[in-house]
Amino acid sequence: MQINETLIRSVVEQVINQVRNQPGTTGAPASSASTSTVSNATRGKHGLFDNVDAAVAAARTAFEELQKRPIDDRRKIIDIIRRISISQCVELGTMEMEETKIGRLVHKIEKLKTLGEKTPGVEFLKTECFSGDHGLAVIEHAPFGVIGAITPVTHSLPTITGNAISMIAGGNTIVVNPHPSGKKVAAVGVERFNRAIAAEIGIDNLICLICEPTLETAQQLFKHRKIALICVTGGPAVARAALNSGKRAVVAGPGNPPVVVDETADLDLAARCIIQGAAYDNNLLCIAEKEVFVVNSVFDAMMAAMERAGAVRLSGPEVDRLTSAALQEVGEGSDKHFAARKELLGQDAYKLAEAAGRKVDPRTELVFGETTADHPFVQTEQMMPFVPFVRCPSFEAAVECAQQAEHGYRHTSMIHSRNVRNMTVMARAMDTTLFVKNGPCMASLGLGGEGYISFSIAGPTGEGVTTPMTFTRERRCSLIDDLFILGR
């Protein structure tokens, strides 16, 4: 499906009026599929629960009915998913703009197609047999069974997309407690599936998702006997929350993703690279540029390629303004740290400006500024389009500065340079999951470059990029040669 503005705008007014005229929906109508709407008749159903219990329950009896089922079966879920998570883009992303208010609708649409298109299904999972004088042994990879999920804000129906495409080509079913600031769209989503699901396959519920989530149904889910795995996808809080569980977790963690540029970069390339990946869906990628640190040698003429390149660059002073806007002091005495203000968070360029005491072209797709190391927009994942640059004596130097603004947390990391010994020394400094070199940050998950997409990246718990493998735990099975030898 080719999208354009006047798809975009004709639906976006269209569901934007279906949305407000519908007191007492959780969200938008139903796809062509069906007539009827997310309401409160239909939890229960199709995925959707008012509490833990139930939802975990539900998935359980569709987990052990997916088990009766062959592979193919799989398969034939994950297409239905696919297709209406291409299908219903344009729909299901202006749903999720108009309930979040963050980020950018075209980054919304994409973002749904793409996980439809791209994320690994059941061709992932991989049966290793060795074989020798001894028997045969048969490693196989089993589901592990109900998983929990926690969702974010910032990829609400996305995340839940992509993590169900990968859980259920492992076998497993779900039970998600989305961000409370994208459960309506989440809801909406869960629903469409399910029902198709139900209909085409006969097994309803391998989505279950608590429609009222709170912190208390969260730690429910964590603590639930019959969870039998969790997967996180959030902020340092939910991370931790999750790794206190006492479950097994696969844990997709913050990121503070650094850039550096080092004097032989390619700076023209390098700020459209900087560019497309700050600027998109308004920086609420955890893999996104976040901050960049520029050797002194070409530090100015990297802020002129950003110019021509259409970003605007804005004053100390305005950077000043800036940060007071965008940025606050939370926590009490060694837990104090600067995170960003839910008013700017995820909004367009143009705001930022005028936070910053600056009229810009509404266009604008990312500001920036000079600012020093230890500079709270250094610091923050700040998730909103401005970028810090910091001057650098060296390359040495910028790839420590790197390491200290990425905080340990082995996420994503970026550099632009023709140096194959500099890109070589970071990538082993920094030891990211994702490492982007002399592209942008969404190269690392095939958008523009090689490999598969998911936007659960294990960092804290190892897991990486996760796949169907990810939620799978081996089996092994042996025939062993003493069989042969008693019947002789």
Given for the second form:
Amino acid sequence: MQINETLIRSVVEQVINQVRNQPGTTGAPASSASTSTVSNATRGKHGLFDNVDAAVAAARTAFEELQKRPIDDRRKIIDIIRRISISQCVELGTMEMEETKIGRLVHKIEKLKTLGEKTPGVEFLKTECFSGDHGLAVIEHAPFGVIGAITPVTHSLPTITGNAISMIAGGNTIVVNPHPSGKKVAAVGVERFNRAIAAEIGIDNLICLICEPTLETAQQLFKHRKIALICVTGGPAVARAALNSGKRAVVAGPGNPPVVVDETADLDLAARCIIQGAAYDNNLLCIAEKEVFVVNSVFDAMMAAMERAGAVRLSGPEVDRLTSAALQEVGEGSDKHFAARKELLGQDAYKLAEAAGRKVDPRTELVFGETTADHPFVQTEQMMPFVPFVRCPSFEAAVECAQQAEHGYRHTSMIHSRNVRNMTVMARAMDTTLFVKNGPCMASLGLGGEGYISFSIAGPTGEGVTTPMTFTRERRCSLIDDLFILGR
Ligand code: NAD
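Since we've got the form predicted on its own here, give me the form predicted together with nicotinamide-adenine-dinucleotide (NAD) too.
Starting with the chain above, the whole complex follows.
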């Protein structure tokens, strides 16, 4: 399907009109669209639950049913999820945008379509085999059972879609505790997936959702006896909570991806890549370019290249005004740190410029400016389309700053360089799960680069870009060749 402005506009209008025509709504914003689509009467079926015990029990029953089915049924189930995610991407993406109010509509839509198309399925399951004098050993990949998933507000339904495809491909079922600010679109998507799967395959509740998620329901999932594995996608607090849960966890935690630009880089290419990655969905991607360290000899030329590529440069005082408007100090004592203010998180670049005291073209994708390396915009995972650029005396100093800004998350980093040695030096120093050379961040997820996609990139626990194999356990079956052993 071709997604263009006209199509998006017409579907957005349709969704908003539907909401306005719902009994009991008074032209309310479309955030209530999702609630009206999923009524309380639907609770307890098609994956929608009010409490954790009921959701886990339903997912367990669905798991037992799935286990009786051939792998080909898993493929058919995944195809249904793909079909809905792709064919309804405009409507569901619009709902996500209206509910969360962060990011960019065109990218909300594109994320659903891309995850539907490119998330790996059952073809990723591999069986290994060893044969020799003593017979045969077959290593298969079996499901864990019911997986508890925690999903972020930055990509509520897209994360559920990608997790569901990977986890069901591995033979599992899922209970999701979504972010409260993305729970409505999560419920609409989950209900549609389950309803279609139940109608076509005859199993309901493969993907279950806690409709009113809280930190308590997340804790209940972490502790539940029948949850075999948890998969957490989110920031530092939930990553810590999962690691301390006492249960096996796949943790897709926070990042603060730095970019280094050295004196050999193609600066115009670097500028285009930085804008593409950092402006995508208003910088909500955990892999997105968040700060750039440029060697002094090409710093001014790099700033000029950014302007040529369409980004708007803010002056020092403008950056100061934006910093006060966009970031705030939170926490106590040694935990004191800066965090993005909700009002500007994921907002359009022109709004950031406004907060800085500058009026720019509303189509501006990215604003940027010069800061020092210890600036809060450099050190904070800010998730907004402003990128700080830091002047560094040398390549080595740039890599050191990049390491410092990445805070040891080992998530994602980027380099723009034609010097192979510099690429290797930085790759080793950063040791990040994703490392991109001369491309935008999304190239690391197979979008313009090689490889496959997932929106759960497990750095802290080491699984990397999650696939169906991530959600399986090894099971070995040995056939002993006793003829040889007994000398017969
Ligand atoms: P968030 O940490 O505020 O919330 C994520 C989820 O965790 C939500 O469902 C939230 O309700 C839950 N949660 C938060 N604290 C919790 C706790 N103590 N116990 C249990 N559950 C808790 O993050 P967000 O703002 O929704 O998403 C952005 C963050 O997620 C960023 O830090 C980003 O880097 C990260 N992220 C990482 C990946 C990845 O693949 N590594 C992908 C997307 C987002």
